[in-house]
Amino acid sequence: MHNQTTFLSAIRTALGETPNIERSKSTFPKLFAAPDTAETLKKIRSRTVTERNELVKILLHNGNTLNISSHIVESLPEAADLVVELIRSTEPEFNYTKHVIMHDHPDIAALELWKRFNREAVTLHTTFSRDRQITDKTIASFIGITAPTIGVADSATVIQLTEPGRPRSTSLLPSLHIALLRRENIVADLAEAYALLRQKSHLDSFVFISGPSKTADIEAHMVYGAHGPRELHLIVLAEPELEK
């Protein structure tokens, strides 16, 4: 404690400021003051189809650099065949059963997958908030459906927010992630995100992701999946819009 104190005393010094004096809202409301946001959600808010279209492909573009596998689609029906796709073409790492666990989420739950495997191995899990199992159905998955609240171009960043029945182990626990994304959902940058963030009211964490785990601490090597999943597949639900 006496260290911590001695570092920030040494810092006011070197702002001018009197060494021994604590930051407060009262002595410093500018500081602690809350950013306006009313400019950026109001951008955000009248953006046009094109506009986000163009968002999209920043997203896109820049995921790439990422490795991020990109998709775009035009319908829930569409989403759910290339969903069934990845989970078919996949092979477990772990274990011989094909495992998926979901969000309660509507647009997942749109998806209707559990129509589509009526007749072969495959096991889905979606991560009711009361189900006591779900930290057990999570490590025997092998993929992990999203579909994050916030998508920002900039950086190729997908947040995901942890709420009752969307847990942050459903994007972080099994091998591969698949967000699912909708367009109206995306942002230009952060200072965007955050004006939305300011906006939830209770949030308990989030989590920003940026493509698939990686790590390059042996021999500058980059490896993908030491951290959490080695693929995240993002696709990017973009239905038909007229311009207003």
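As the structure is a computational prediction, the values presented were derived from the model and not from experiment. Numbering follows the first chain given and starts at 1. Whichever C-alpha set is largest while still superposing within 1.5 Å between the two forms counts as the rigid core. First, how it differs from the form predicted together with the partner chain.
- Remark: with the core as the superposition reference, the CA shift of residue 11 between the two forms reaches 2 Å or more.
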The other form holds:
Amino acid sequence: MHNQTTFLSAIRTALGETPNIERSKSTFPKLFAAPDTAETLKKIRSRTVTERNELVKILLHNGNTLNISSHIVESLPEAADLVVELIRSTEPEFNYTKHVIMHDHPDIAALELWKRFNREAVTLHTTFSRDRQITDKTIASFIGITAPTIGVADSATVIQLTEPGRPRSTSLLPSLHIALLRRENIVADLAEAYALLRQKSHLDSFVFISGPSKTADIEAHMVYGAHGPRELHLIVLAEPELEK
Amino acid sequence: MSAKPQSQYCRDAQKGMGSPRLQASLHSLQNRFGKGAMTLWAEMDDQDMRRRVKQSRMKNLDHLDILLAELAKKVRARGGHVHFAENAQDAIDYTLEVARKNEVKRVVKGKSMLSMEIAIDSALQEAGMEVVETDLGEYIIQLADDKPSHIIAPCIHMDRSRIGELFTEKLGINYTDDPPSLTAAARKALREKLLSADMGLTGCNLACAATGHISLVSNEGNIRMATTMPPVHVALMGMERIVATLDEHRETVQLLTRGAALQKLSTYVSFVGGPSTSDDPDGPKEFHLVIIDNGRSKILADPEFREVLACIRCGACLNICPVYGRIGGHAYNSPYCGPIGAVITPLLDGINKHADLCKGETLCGACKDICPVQIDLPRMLAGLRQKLAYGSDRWNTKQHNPLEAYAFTLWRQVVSWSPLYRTGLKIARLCQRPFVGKNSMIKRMAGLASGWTDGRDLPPIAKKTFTEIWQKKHATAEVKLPMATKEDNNA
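The form predicted on its own done, now the form predicted together with the partner chain:
To see the whole picture, the full complex is given below, headed by that same chain.
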């Protein structure tokens, strides 16, 4: 703490304040003042299905320019079909066997992928908190499946919070990242997304993902799959019964 | 005036101008990103956003002590360590100590200019550690034992065949100059490093005081890797890289990624608030935030230059600067190149030492126009030149060229006494005659003045001055002029 005291005193000196008197944030209420988000949150909650479908369209359109492969499905089994097809048609990049790592999330569990591979060598892993081998399993996996908390239409972003059973590496180490996003979790823009984030009492680590990993460091030539996943598949789950 | 034995700056600048590869790369870079950013700003719906963010950056600088204390408190509450480092050595010592305690053998780095500023790589290497850059551009630079020449595109001066040869030599792959194949080779090599490293070392793009997070932007995902896989994460943060609230973060980070690469957001924006919790299966077990001054409080203390600390290091000014666009980044001889480098490098590392930088820029104002937070770099470049011209105690700056100052004092005397000035002109007209070439231009001047004609021809001094022509042609108008001026003054 000693270095903090001298460090901050030096800043106060530079600012022409009394070096040794600590300035308290309570004296500057405006400094941390943030606009009221009640209106924004109300707007998000009260969106009609038609409006939500409009957001899905925008998200998919903007995602397209960022090389996100997007799919709209009406049911979880339909989503499962898509995932199975991706697992079957993709070859592992870093080893020879097909391992898939999935977040511990009810929507992903409801895909019931374990029922789908009776004759093929596909190993499915779920990132249960107690499992101490998750890192190794993730390194071995060529596909990672997550269910992000928020989708942002304007910037084609999915927001992934680090939570128990939902580690960071699932959307990072595998060659393909599949994000399963419910239509009702899509918001219009970052202002709405940040308003939702401000609601969260525990925000330890989280990430905005807007597309597959990419680089243009060699002669400005765009290449997908620099360090992270080379493909990002966004599956939007738009269940029709909600339209009533 | 031209320097007789050329400075390092001039030599590197000429080298840059003489490289067709670099010229082509810089041209296409500026054409795309420089023009693109200007269009983006012009077409942005929220035309007030840049002014607003600038205002919040300045407000946050005025309350920096409060914000940093809040950030530290929040990070510590999550079990993270925060160290305040007054200077480079302090930051290095702390990081070395962390590395020693954790028996670190391999360090993977996320791109950080601050790490270059404090020269931490060599310190870690001397302590026996392997240090690996993981941003593809920085990795190529490291393999080539070269220096980055652009903030966002570090190896813009290298072409694909050079990179192909480099990879063949260093990674042992078959020669290829195909960017996807080269990227794949680096992906494979770096994945091994990233998965087996003991420590991740990154910078910090923007910290948020209210929530106690640092945030990092990247397109490749290397920074996410370096902050997720190794058991220890050390983040180096320039003390000014902080916003107060999440709302400020939202606007500032968007200006950062737009300014940098015309992106609404970079592919990844990751927020780190401390070590991973016991529930997390991955993420670092230790998180250390090193907040670094290293000369910044001195800049903060000077109202003339405080504004430069509002910089969010997007590199947009490089993408429009006519000087950077010709000479490239190496001539700046600093982790920070381009117009921002020409201001921040002298302020951090000595105005006399880097005198060429502010003199080399043109003061055309393009960097101010493109800056997402509208920093008045030309004003500060002129301010630095003023320090060089007259010396400054505050900045411990010596008068750069007393002879030049003397010459200008003399010049002032001459121009303010018209008979002397006119006589001088007549003599100069006579003296220039032998130098006027066939195209009626002066091709070469002698001695110190030769620098003016090295790269171009100069028009000779006209036979008659403007005043003489005016007096001859408009002798009648002469009466009216002073009256008009008088009226203007009264109005």
